[in-house]
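Have a look below at one chain only, the form predicted alone, in structure tokens format.
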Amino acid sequence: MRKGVQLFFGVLTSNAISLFGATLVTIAALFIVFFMLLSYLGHVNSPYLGILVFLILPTFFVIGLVLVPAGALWRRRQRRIHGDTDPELAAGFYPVLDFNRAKTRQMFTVVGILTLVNLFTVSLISYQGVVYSESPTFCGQVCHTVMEPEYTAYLNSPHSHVACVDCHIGPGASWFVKAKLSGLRQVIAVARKSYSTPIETPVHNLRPSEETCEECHWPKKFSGDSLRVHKHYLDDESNTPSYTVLLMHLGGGRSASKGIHSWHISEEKDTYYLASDEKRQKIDVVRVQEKGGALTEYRMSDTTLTGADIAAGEFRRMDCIDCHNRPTHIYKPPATLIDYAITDGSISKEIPFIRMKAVEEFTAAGNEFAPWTQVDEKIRAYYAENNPEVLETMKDKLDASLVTLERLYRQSVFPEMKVKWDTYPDNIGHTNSIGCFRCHDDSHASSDGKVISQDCNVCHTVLAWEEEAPEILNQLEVPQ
């Protein structure tokens, strides 16, 4: 074995190419181990470390491995050209593997062991590279400026513990390949700074929800009614609470109850629609295909599409994400965020008019993509002029409230990408975007006079609307 090692190192040192390749392999391997150890011990926490460890250094490692045999073959060719008398060269360019010779067996053993070690190393690094490339850190932080709005919203969403790839790619090799090809295009766009600001939505090649979302959510089990209590605050001195109480009729796939999901996920029909804009906010035609064969087409009364346009149009089968289009990347309007913060106490309800001024200045600055300092300065100036005692007796509460407001502002306004809370329409409901009313507007009618109803009671029953002390909450014993 020792002779085999000596022979192997003799080959490495016999030419500059093999020696350079071996050096490259050694240095790359040492750096990979070093940086992985630093990361494991928690001394380095950077999204770019994974790029270095799992993509850049392995590339040099593999290049070095290729150079070692390439250099040996080149050296052999040079010896043959220059008339080397070694009898092994007489048989041809490639070496003769005669295992009857101890020299060959020893060399083969050394090369075989090193090959297994290298294959294991490359396989391990490749696997870890794939794992890293599918991590939320890679998706959200490597291209920091571009993905900052979506990644920030993701971290504050109900799906913050679900990996990006679970929704954007899902299981299976074909979608993995598609995603990596798409990712290559996106990397080029980032490098060339040719990406749009803001990033365009919706994603037109997103995988159907039945292959992703329904891995966890089973629509056939959505049924019955759900009580929703929305707590708001008035723009008065006391920041008086106000309640809207809705009984949401969820319906369900196989259940007898009627409601939101009864129509959209019914097993008895498929719904298709044709939108005349890229954001799918203007739906001109809706087609409902019954399982029995009947087809009903609803056209918007003021559509500008001709019959030829509709015939040539690309109809999309209605999917969960056509309504739940922001399940993870959620941006709430300033009023809602501030209501939540007052409810949880991070913005003090005791500060007079804090709700009014916070919403006003937050909205005004965000619409201009102004820096946070503008909000802070204007709110402090307001109290200095109109209620100076707040700065004296409630200074700590005001400071803490403004810290919370700053956090909410930075989670909602991204000047570099021109993104704010209302940049992307949210199709759930119809409070902040047109949402449900894209179709449910009493304007989409069929040739026989049927319309897609706008009857509010189909989806929900209003039990209380912006009331300070709804009796229904007392009756249901819901804490206020």
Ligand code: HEC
Second form
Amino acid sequence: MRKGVQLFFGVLTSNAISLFGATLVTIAALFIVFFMLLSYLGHVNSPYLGILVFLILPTFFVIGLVLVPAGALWRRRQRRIHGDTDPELAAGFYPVLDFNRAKTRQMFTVVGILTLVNLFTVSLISYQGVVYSESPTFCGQVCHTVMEPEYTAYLNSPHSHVACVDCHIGPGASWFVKAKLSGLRQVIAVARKSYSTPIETPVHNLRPSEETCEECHWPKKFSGDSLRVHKHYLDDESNTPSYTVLLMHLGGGRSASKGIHSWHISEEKDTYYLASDEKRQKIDVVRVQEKGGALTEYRMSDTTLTGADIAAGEFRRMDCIDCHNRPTHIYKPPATLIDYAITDGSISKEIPFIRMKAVEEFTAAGNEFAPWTQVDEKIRAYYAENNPEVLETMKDKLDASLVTLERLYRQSVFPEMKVKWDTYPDNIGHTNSIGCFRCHDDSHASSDGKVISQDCNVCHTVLAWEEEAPEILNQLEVPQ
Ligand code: HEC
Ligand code: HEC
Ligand code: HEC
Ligand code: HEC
Ligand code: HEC
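Rather than the form predicted alone that you just supplied, could I have the structure of the form predicted together with the named molecule?
Following is the full complex, with the preceding chain placed first.
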């Protein structure tokens, strides 16, 4: 063994290339260990560290590994060219492995052990590299500017602890490969700055929700009716609360119960649709295919598509994502964000007209992608002019409210990516974008005159609508 090590060092130092390779391997390995330790100890937490540790340093490591034998072979060739008559060189370019010679065996043991160690190291780093490339930190932070809107919205959503890959890739080898190829295209797009601003939606090759959402959510689960209390505030001096109370007919379960999930995710039928715009907001044709065979086709009354367009059209099978297209990249309109903040007290309800002024200036600045300071200045100027007392008696409350408003502004306006709260349509309701009413508009009709209903009680019962003190909340003893 000792002999083998000596021989091995002899080869390493016999030529500049091998020596350089060995140095490269050593330095790269030391740096990898050093940075891994630093990150495990929590001293550095940069998304770029992963690229260094799992991509750049391993590349040098492997190049170094290749250079060691390459250098030895080069040196062998040089010796032959320069007329070295060592009988070992007579066989040709490659050395002869004669295991009857002690020298070969000793050398082989050392090279064998080192190769095993290196294989182990390289596979460990590759595995860690794959884990890293699947982490939300990698997906959301490495191409920081590009992913900023999606990542910020994600961090503030109910799915902030679900990895990006659980929805965007899902389990299985073929999607893994597809995702890595698409990831490579994206990295190239970022490097060439050829990505679109904003990033386009919908994601056309998103995996069907059966294999992503339904890994966690169980569509057969019965949820029945679900009460939703929406607390808004009026644009008056005292920011008066106003309630909308809905009983959502969610349904679900195996029974033939009525309700949103009961109808839409039942196993008895599949719904397909043809949209005539990129964002799938204008739905011209809907087909409901019963498992028994019956097919009903609904067409939008003023569709511009011809029979030939429809015959050639690519229908999409409706799944969870056609309603829940914003389960995690959720951008709420300014009024909703401000209402939430007044409810949780982080914007003070005591400041006169704060709801009206905040919504107005937030919306105006956001629509121009103006910097936050504009909102701050305009709101302060408004009070200076109309109600200077606020600036004196409520200075702390106003300052704190503006800190909250700034946070909300930065979470919904992204000038670099040209993304704001209404860039991406939300399909779940019908108030912020057309949503359910893309089909449920009483105008999509079948040949026998059936329409997709807009009856206000099909999806929910509206128990109160913008009321200041709804009776129903008293009856249900909901604290207000
Ligand atoms: C709970 C599931 C889920 C998670 C987790 C998730 N996404 Fe998404 N993502 C979606 C859905 C659904 C869409 C919209 C698909 C559509 O409309 O076709 C989307 C769309 C996108 C888009 C396209 C632009 C847009 O906003 O529509 C980007 C970019 C994106 N996601 C990046 C990410 C990144 C980065 C992460 C992790 C930090 C992540 N996603 C985590 C479900 C998810
Ligand atoms: C890895 C598991 C996981 C995956 C995958 C997943 N979810 Fe969820 N989802 C959750 C958990 C956990 C919650 C509950 C979070 C909470 O209550 O804070 C949740 C909550 C929800 C909610 C209720 C949100 C709310 O405002 O209370 C909806 C709707 C939802 N998910 C839809 C989806 C859709 C659509 C997909 C696929 C694009 C999906 N989920 C993928 C785990 C998952
Ligand atoms: C036709 C549209 C539609 C489809 C398709 C759909 N949902 Fe929903 N889902 C809704 C609506 C509407 C709500 C209620 C939202 C609200 O009240 O804010 C909801 C609520 C939910 C909730 C929250 C339940 C609760 O008790 O609060 C989850 C989780 C959910 N859906 C998961 C799914 C999954 C998983 C799929 C696919 C198998 C799916 N949905 C398909 C429209 C749909
Ligand atoms: C792609 C078109 C399409 C979209 C989008 C759509 N639906 Fe539907 N929905 C249908 C069709 C078609 C029917 C069956 C109509 C019929 O036979 O009366 C239906 C039926 C329903 C029913 C059952 C009606 C009943 O009479 O029992 C409910 C509830 C429902 N949808 C809720 C929703 C909700 C909530 C949304 C939005 C989150 C939504 N739908 C979005 C196509 C759509
Ligand atoms: C196809 C299903 C469907 C139909 C039909 C429907 N809605 Fe809705 N509606 C929804 C959904 C889904 C939401 C969102 C619930 C949520 O965000 O919790 C909603 C939300 C609302 C809200 C609450 C808005 C807010 O933010 O406070 C009101 C008010 C409302 N609907 C009124 C109506 C009226 C009036 C009609 C009849 C013209 C109607 N809806 C028809 C599905 C429907």
